[in-house]
Amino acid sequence: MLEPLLLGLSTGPSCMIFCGPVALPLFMSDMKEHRGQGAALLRFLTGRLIGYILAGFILGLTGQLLLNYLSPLVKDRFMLISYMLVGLMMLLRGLAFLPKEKGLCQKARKVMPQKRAELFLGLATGLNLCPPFLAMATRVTQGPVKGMFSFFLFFIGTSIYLVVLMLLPFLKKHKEALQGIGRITMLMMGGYFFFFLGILQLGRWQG
């Protein structure tokens, strides 16, 4: 049972090619001294850990057959989901720091506060596709109970590498301006999933 969290060691940081984009701009966008930056990370490993220890009862359930079913054109149509769904609570997420009190501004703080973003991406990041899940994938096998054990190990492997952002609260003497910087990539990244990886490349449903 070490194999998971080896596994999750190894790839931790394959796995921050796509959570770091999504995770450094939320923490940055609302920068919280320790205790706050603390409980804000437990909430953004807590929607992560919800979705691994989904997809590790359904794995461990269904076995290979779930694996076999799912064609390159179901995974690739899974993360085009996937990155539509972080993109748009990304926007959301940065439109509701704009100063704008009426309008689509308003509607995003109520539909997307920070604890809410917080919980949310962290389970979106952990129900991506991305190649280290899917090698911890192929090794769940042996049951619904063991395969979210399983998972569970390989979540501390990537989770120790988020962490770092309880550096953050050290960086307080420039919390305005990286703040702003957190936002603005917050929106940008927000369409980049949304639009980019997202939209345009729904023609590829087709067929």
The other form holds:
Amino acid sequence: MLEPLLLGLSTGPSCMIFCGPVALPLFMSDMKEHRGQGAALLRFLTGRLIGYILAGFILGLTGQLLLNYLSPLVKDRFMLISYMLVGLMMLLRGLAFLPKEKGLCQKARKVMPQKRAELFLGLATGLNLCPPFLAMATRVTQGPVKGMFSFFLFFIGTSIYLVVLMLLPFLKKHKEALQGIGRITMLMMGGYFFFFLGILQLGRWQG
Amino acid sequence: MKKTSSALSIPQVLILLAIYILPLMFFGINAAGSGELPYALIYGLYLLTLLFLMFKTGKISKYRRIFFVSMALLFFPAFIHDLIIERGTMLIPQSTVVNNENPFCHIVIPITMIPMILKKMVIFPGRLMGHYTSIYSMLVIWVFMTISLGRGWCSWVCFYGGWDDGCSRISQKTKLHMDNRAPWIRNLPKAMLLFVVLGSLITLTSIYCEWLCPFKLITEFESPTNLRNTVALILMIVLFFGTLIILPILSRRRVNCGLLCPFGAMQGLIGSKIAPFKVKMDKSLCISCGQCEKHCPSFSMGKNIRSSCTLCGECIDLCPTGALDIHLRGKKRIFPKAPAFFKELLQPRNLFILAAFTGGTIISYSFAIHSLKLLVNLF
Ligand code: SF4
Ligand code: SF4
Ligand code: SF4
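Now show me the form predicted together with the partner chain; what you just gave was the form predicted on its own.
First the chain shown before, then all remaining chains and molecules of the complex.
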């Protein structure tokens, strides 16, 4: 029964390879105090949990059927869309930090406030078909409730590693610099996800 | 207060040159291949002359820059020639990627570190060892140079840095003002480092090499046979001319090295902490003339000297009061009680110049004489 938890614990570092590049600039760009950081991480994890529970429910319902249908091409397309969405959200959030009062920056502030970004980017990382996620998915076979429960345990296992983000407020001496670095990184990372991992790969869409 | 001259007397210069000649001869003779000895001698004499002038005039930056730019210009003919001999083209063939035979360059070091720790894998298709451009030999050189020179690497040793350093001094006037103190300028190098490190984790490939390296134009690049590679090629050309030539000429700053190179940012963070030599300001001598901030090519001078300082010597030469100098572990003089002759001779700035110039010599000798031979044969 504890297999998903152990799987999460053992594959957690690999999870960080995808979640880290999204979560680190997201949290650095805001640099909250301890309580605020705790709440922000909770929002991010809630989004991630929703993603996992959803995945557990669907996979539990369809069993291996869905996985069999998930050919490499379909997986590829799913990833492409997910990269573009993550990129778009990060770009909007990055733009929202720019000091311009009007135009795109103002719209970005409205569409993607920090709290929303934390929840939605968490959700996007929860639905990412990374190798640990797929390893977990192959183990879900016994109905939606068990599926959700397994993914919940997997979530616990992998999320433990994200707790390191609670260390950020300890760096408050460098708050201004870290915030600035986080904001620029956010824009760059958003552009990278959206353009280089998304748009430029659309040629692969046809297979 | 007027600056006291840092020029050395002829006997003092000769002692320092005598120390330098040992590694010069060792590496010069070692680096010379068949028929290359005359070129090794010419290059050796050239280096000796530059070092002589640096010590004799007490001006660091001018002669350093001549050395640094020649190193950059002499690097790529030999590199490209070797590539063409080895694989017949500057383009990266699939086989060298599959067989892990791409030359490894130091700029990728910060990008490969975290995947090495997390996944125990090297995310660059390079040789592990057994070649001068292999991963291990580059790592050894890096550790050694970082411990001794810190970010001084970026003004004395790197065979790429001469491009924007040289271009930053082509124009006498600044046509594009880039404010050293603007927060985005201060944060961009570290953001760039963080971005390429994190971005490379996602695909487990070096996204800097794939998309952002301007030096690919003068080393190796993928054939533009598909959309992805065509975009990469366009980006590479824009970055080469934009960040290494046009922007440095307009702004009189090293735009690539000061803002965009991830290795430079890492050297600033790590190297400046562990290396013994640093540029320090004696605030009691400073008259706030602003010359240092105005002319620092690396965006390293704000209210204080930043960790990104490449010890290029520009500000030291320009400061009218001598408020700036190179210190060794916080000391301006290491033998304050020694007789004046030795006190002057062994001041940290001279020891640093000797160490850094020797570092550049070791790195450049082989490709420089190879390129000289190629160029002479060409004409
Ligand atoms: S910043 Fe990069 S390219 Fe420039 S000198 Fe340093 S290592 Fe070389
Ligand atoms: S060059 Fe810089 S350190 Fe020297 S006097 Fe002027 S402001 Fe002060
Ligand atoms: S602070 Fe001075 S020595 Fe350092 S990079 Fe700037 S000009 Fe060169």
